[in-house]
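Next up: just one chain, as structure tokens, the form predicted alone.
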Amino acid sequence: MASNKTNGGVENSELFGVPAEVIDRLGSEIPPGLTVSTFVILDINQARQFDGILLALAGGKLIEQHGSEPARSWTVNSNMALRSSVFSGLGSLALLKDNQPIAMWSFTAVKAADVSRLMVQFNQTAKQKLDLDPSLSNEAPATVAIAAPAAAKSLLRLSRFAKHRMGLVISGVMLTLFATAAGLIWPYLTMPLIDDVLIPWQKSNSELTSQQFFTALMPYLLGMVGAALVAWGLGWARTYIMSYLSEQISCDLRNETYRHLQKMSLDFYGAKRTGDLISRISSDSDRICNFLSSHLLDFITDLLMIVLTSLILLQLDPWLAIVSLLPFPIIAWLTHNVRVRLRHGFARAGHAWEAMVSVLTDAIPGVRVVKAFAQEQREVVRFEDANRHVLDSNIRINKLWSFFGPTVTVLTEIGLLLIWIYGAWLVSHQTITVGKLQLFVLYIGRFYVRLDSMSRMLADTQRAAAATFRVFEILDQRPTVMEPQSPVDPGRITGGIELRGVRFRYGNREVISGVDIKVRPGELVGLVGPSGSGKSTLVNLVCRFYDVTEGAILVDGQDIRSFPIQKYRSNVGIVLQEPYLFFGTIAENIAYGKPNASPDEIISAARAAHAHGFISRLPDGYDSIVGERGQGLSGGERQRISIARAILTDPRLLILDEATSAVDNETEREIQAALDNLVKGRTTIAIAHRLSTLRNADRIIVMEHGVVVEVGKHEDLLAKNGVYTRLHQAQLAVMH
């Protein structure tokens, strides 16, 4: 095996292929004689911004270096390991010790395979670690994934969502404080009015009249209904109010989670699944209000009434107390091994209901599809597969809490039953009265009450705790496409765009490669291909829906990357070959882009799309509802509606994606003239399925590969007998 020397005598292995420059960049922080093992360059920072930043295992060290940073670095050991997970194209890699995040970093999916080798390499590292020293053979490598933090931490995280209503939060905390501290006064009032009145009384019968006895009795029966009402009137404002204050929080967080979706690039939806997104919005925010909004206040008042009550005892009898609060422990260590396996049991009741809800939201919009096939009883089996999914999930759970339920009721009434057996002693030895020992079992029944409502709540604050993190698994995204760190304003483009040796992956596999064009203001471009070619992928990059793996876009000779991207899309318009209707009315469809058109121009847009006759021969004309995603109108109808809604934007720049490759020949006819009339003044990208639909463009460029084969018009591209004359005798021979 081959090596050189480098950096003083560092060694750099073939093995490995570890470059000179990554050993150049590492520098001091390789000791003399120590081989890099692996290594990996991050591209992309924390802020999701395309960066270098350099990961080496080298020595039994891990080392970070960042441009002109200084290095750091951390000498691996038993109890840390590295940890990855990939969602949507981007990663995230954190570096644990004691199963606690200590550093972050982050990557694009082009990289997974790197920062997999460099992740194995030092989890092996560790490994050895701890075989090498018998000492720390207890001590399990970190094990725990990101995606189960602790209940405590997700739930906090909640806590921004408050940070603005602190007087709510104040003002409740109180509230449950006194109403708690009021619940405990007229408990306290049985022990002088067993040891001061009944007992006396039951002694000296004969010596106190009726009349002194409900003397001496009233006043504590007046302290205990006083006492219970105050109790109830603060218990009742408590309970709207953090009622009031959870459901703010519960809209802020559905309203943030869905704002941040709007935000999210199209490569994020890629990835998720409809009916998942729409559960994590809907149920898990659902369930996350009802913790807040009454098992919390329930925890927070539990939590009170314990630490009160246990002072309150200390303070009566510390021995008793004691005696009273020796299964208390057991409860604390049952509950602390219960709640991880709640945790993760949860998540994966989760995980097992979201693919349930996805199923049907494939299964029901396509309905059509499925009778059409006849494979009604797949999806059925399809359901029924997801849903028993879900019912394993909850037996586990269930398995788990039927043990704990009862095991800490059990131990609660051990409880009082240690407080009755010392009582009862110490009250035959003189020790204690029988009220003082009344006291205690009225205050002991609480606390265990209390306790044992905490240890049954645990399954809704885990259950919260993996609802909460599934909301913030998607707040903690960040789009491919970013916004610029100095935005210029686009205006009212002219439309000439510029595309630079434009190179684009998904994931490993390069779909553009080295494109160089240029559209003149105005001009109607055909884009033509073999399925493949990369044409659909070309548009969107010039839509920015994706950047641009390498190279530049400009339009107007500045790079769209630096354009805000709600500025830049307002002068985009776009007619796909499938058009989506939204459930309105047709009217609001066609003023979609521009919610503020007047009746006017809505209608003078439909005109120009070649619509209004079809319009106005509905019952309700231009207030027709059509059905979700426009089932009630024909496939012409709605690319008509479609093509309405770019001309009332009217945008500069535009793109026909097959707009007329899936209808009959006369609605082709009718789409071609709306988009006659769209196109004019407009610089128009066509992708184009009927190659006779582009006769008329300036000119046509042909794909294939990700790269541009010809370029030329419909004339000339034909001579030239190549790509395009091929696609072009397919389509003939198809027709024939």
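If you superpose the two forms and keep the largest set of C-alpha atoms that fall within 1.5 Å, you have the rigid core. Treat the numbers as computed from the prediction; the structure is a model and nothing was measured. Numbering follows the first chain given and starts at 1. What changes on going to the form predicted in complex with the partner chain:
- After superposition on the rigid core, the Cα atom of Leu177 is displaced by less than 2 Å between the two forms.
- Once the rigid core is overlaid between the two forms, Lys61 counts among the residues whose Cα shifts by 2 Å or more.
- With the core held fixed, the Cα of Gln577 is displaced between the two forms by less than 2 Å.
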The other form holds:
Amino acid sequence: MASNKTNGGVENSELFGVPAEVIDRLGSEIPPGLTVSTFVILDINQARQFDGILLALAGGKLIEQHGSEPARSWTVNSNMALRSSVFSGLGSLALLKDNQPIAMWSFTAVKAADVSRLMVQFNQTAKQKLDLDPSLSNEAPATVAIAAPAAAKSLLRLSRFAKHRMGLVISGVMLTLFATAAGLIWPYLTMPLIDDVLIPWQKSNSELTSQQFFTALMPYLLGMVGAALVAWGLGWARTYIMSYLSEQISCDLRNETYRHLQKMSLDFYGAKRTGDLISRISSDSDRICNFLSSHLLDFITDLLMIVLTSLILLQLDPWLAIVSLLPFPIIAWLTHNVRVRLRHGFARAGHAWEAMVSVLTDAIPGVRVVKAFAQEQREVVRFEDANRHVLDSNIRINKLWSFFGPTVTVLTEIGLLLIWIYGAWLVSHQTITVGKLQLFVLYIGRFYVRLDSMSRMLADTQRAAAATFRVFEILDQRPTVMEPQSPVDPGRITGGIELRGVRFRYGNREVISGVDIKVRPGELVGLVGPSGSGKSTLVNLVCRFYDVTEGAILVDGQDIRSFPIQKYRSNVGIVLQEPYLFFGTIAENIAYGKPNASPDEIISAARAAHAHGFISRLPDGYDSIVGERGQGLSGGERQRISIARAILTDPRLLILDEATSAVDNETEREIQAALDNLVKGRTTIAIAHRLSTLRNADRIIVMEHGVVVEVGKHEDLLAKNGVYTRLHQAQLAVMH
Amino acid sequence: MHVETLVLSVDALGQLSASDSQGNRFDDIRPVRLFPLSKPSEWISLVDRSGKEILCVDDPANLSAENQKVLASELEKREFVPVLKRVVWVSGNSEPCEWKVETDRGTTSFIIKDENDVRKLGENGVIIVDSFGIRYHVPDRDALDSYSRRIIEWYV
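Next up, the form predicted in complex with the partner chain in place of the form predicted alone?
The next block holds the full complex; its first chain is the one shown before.
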């Protein structure tokens, strides 16, 4: 871990969200080969004074580091647990062993989110030590915790994509070696050509016949042609193989990143901007591919060329070689310095570019709002701002770059000049031949041209390293909703739901504070309450888009965290307020949850959703294309397609999240008729803003401030004269 | 209404009527292909003037030969999907662009508004929707000449 503190290591450790400071403070406490999986810096001590106490979970140990005091650590065991509570901004955290506190800490609400993250991780680690029947436990069943991969330089991490293509890699490298070597034969032949043929011919003053001259000349010329042809053929094969390889690698990288994105839990998408994610998959991976196919290849060639040339030069004439290589260390030093600064510059430029794309992905889908509020100018200014940041950061890079490029060029020319001066002196003293000098000039010319192009490549290398870093940043994220360690196949559930003491904290805000609900199979339950009362969060928890912070949700008596996520969700159907239609035909959209559905099933589902009528009136019927936002269809029509989608998958558990809120009364009636068909025989939780839509509900649950305040039928609730009555009267008042 | 006892007939005015043995009778109806592109010959819906479905025929092959003939000719009467034989000229490769084409119904020109208006249909087929919503069908793009194929493959 100590090596992590150097240069690139810090950057890589930040990959896992662990600042270098934490690693520094933990020092040798962390067992080698393991990284800090979770940590929190508690901001106050037990005396409630502001302080910094590091609490980290690493290698199955809970480690505490406080100032200069020696670190304390506890090995996590199954009889241990962390428990916390927060009251008016002050939190306390206790480490329990057999339910007895063995250590206590304090923190402020600022750290509440970090603490709950640590707790989840800790309790999972503790659970892993014990294989409990998840159905009996009221706490989170064990989930698979994958150890974070060891930090390594971002570009080197690409090698894992090359692993199963070792044959190609080796042949590519060998071809590069041979092609480069073949390229060096040609200049070598000029030395004997000058010394043994041209100069004797000039000196002899036509004592030799032209015939003899050409006979002496021909082998060299043929050799040069041959060497050039061989180098050409090898170069061709090398370029083809290397670009084939790099395309394959970047294709794998894109696939893997996208697969990983789809695996991520919903909260990940809430925190990231769409434009940013898209640019990481598209332009960053393209940049990496470009780097691998051309720049890396050039780099290897250049490096080989430089090594081979220096070897030849040293072998020909060590002193001349040393003199001509004098500017080399200066260039190397310069390059190193510039590299460090460039890397930061490119990272900044990448961020600026991301921000600019984010402005686009934000404003273009919202163009109706922009136009409706006549804010075009403001959006333009927003884009110009972001674009100016791109310009600024690129100019900053270019300032450095414009100095660096010509400086390398001038140093190269000095190198050449040194050869001419020293070489001419050597020739005049008869130490070397003209041919040898010519050979040196040719080789050293190549040497510096290569060095120059290598230094130019620096920018691309840094750019590619930054791109790789950003792609791996996604790959290193792990879904917060994790697959169970010992999964239980839910099969086809009967649909009884039980929420047991459910609490959910979003950041440090408690959204659900202790909810107990039982829903019988086939029951239709309405969920009402003022906005912000936690209704949507509750159904998100039932769908397992998030995991509860405390308590458990049981379906058919089993904790939903013990089901494989996909198998569980295939039992759940959801109709959202804003239906999302994918680009494709209506038939494909209806069959989204069941891609192999027959036309018969699709049409039946559409009929049940009252969508068949309007679909058959479209010119292309079920083959009509609908766009990303379902252009050409009204809100009610899109909603009915999404209802047909839910009907087709025949879920046992149905969530209606304000399914009729976004439409007018007439459309609502149509949708309601479709919904009545959908809810038949299914356990349904319906969030409704309009209380009138819940007339068929078996029970209505009223929520406020994250707790259930009233439960009952419409009439009973009205009689209670409580929150429900208030909501009801508010709606009546609006209508009159 | 049932497919088994359905009788389709066309009167002197060219109106399609459907009746069955139970004495149900619907006049002025029209056939609608529910999957005009992917399954043009199956799933034909018979709708009345207001667009309400009276019967859905999943496979016309189950109808009597007479009914099949009436249905086929009625469908044919209501459809205009020229088969594209050759692309003669295209104004440019950014939309909107104008195409001059030869079809089985003669030479014509049309405007494509959006790149999504040229769509793949099955393995080799292509459907082109012009700015007026007229559809042009290419059953097999490999059968086209190289120029036409190049233009179309640019889109699909």
